[in-house]
Amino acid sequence: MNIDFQDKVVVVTGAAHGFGRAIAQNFADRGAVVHACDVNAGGLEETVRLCGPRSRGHMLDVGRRDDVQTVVAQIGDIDILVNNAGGVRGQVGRPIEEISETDWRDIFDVNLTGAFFMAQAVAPGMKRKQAGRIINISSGAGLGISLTGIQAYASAKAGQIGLTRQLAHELGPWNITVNNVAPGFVRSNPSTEKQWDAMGEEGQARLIQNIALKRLGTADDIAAMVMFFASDFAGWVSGQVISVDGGK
């Protein structure tokens, strides 16, 4: 299968490092002009130079819908979008008293609100262009339960499939796919890093044995599936969720 973004225009967010680093390399190396956008401006800087020289970067929190719209107008009209930006915010699994109204509202931000406010802000020019692919990174925990135990990054991600679900029936009379790619826990970044230091020995093993593959998968198993998604192979796929996890 040979898959090829020559020249296509494609906004990665979350860039930094992990899954959207994997993911914007991914499309830099077949030719798409990648703009990456996160709020990591070192590993924000790194990603650009590992893309090469057709990438940018942009400074950006998913979470200002202001921002959005004035980065999104600033690259112009966009081919793929990757709603990539995501993850726990530092926070830590604790009972659910314990959780302020900030750290509920932060994690939304990120995994669900900055999902939409991209969608929304590339829909009129992939609408003109009768064509466009958004594929949104959700989590095992949008289709289960975290790991983490933290109750706003299980429910954002739930939401974020629903939103992937919704903006496929709507966008769909443009040619517009949205799609969605559900990773199983993979060490790509250092939360993870942490998560996996965390479980111990006994937890590690017990975490790959549940795991059909045996063992963990890489933040290219990730990009792999987003390639296919952002594809022409899959130009009748849409409102979908994949997980890609090693099998459960």
Ligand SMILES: NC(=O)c1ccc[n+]([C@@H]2O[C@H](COP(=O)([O-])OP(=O)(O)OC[C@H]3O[C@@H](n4cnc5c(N)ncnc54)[C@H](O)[C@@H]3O)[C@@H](O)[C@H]2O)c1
Contents of the next structure:
Amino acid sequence: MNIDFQDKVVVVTGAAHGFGRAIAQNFADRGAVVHACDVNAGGLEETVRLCGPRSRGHMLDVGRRDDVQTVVAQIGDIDILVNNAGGVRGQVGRPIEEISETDWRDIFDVNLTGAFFMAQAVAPGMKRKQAGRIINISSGAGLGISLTGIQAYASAKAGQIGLTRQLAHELGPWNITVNNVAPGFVRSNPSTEKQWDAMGEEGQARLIQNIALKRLGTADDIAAMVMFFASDFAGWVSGQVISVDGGK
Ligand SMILES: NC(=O)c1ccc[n+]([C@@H]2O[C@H](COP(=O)([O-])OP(=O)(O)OC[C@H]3O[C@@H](n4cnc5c(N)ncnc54)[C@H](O)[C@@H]3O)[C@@H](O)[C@H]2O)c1
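Given the form predicted alone above, produce the structure of the same protein in the form predicted in complex with the ligand.
Everything in the complex follows now, all chains and molecules, and the chain you saw is the first one.
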């Protein structure tokens, strides 16, 4: 299967690190013009360097609607949007009584509201072109329960899967597909490193034993499914969630 994105304009959020950087690089390697968005300036600079001279970095907090509108207007017409920005914002699982309003809203802002604001900003251009691809990155936590125990994370990712299905139907008449990748546990950021360490040797062995393919995944494993959803090979696939987790 030869997947090519020559001259396609691709926006990847949360592109300064981890999956987002791998997704950005995979698109750039296939000829796309990549616009990397993140709140981490240093990481963005490195992603842009890795993606080559045609790529651009944008400092953008996806939870801020006006900023999202401004950046998308600066970029112009967009062929592919990947809503990857997300995560647990440095939080750990705590009993429900201890969760503040800010804790709850912070996680929703980046994992769910940000995906909505981005989709809202790119949709008019995609409708005009009668073509577009939106790919949201959720989590196994949105399909089942979260290993982290963080209520807002499981809820926001489940909400983002609902948003995927709803937008697939709303935008389908304009030939815009909306799909979702639900990754399993990958050691790709400081929070997952902490979780991994906290499991201890026995917990780590158990986690791997429960994966059909008996190995942890990588950021490139996640990027590969994004490439498929973004490609012509997925032209009649919309509203779907694929778990990329080595098999459960
Ligand atoms: N690593 C895993 O095990 C795992 C599993 C399932 C799902 N996920 C999801 O995959 C996505 C990427 O995870 P990762 O492991 O690469 O994490 P990461 O922390 O390496 O990358 C997330 C990026 O998002 C950026 N970001 C955070 N808030 C932002 C905001 N408001 N606006 C713009 N950018 C923002 C961060 O600066 C960071 O660069 C996240 O949505 C995460 O929830 C990760």
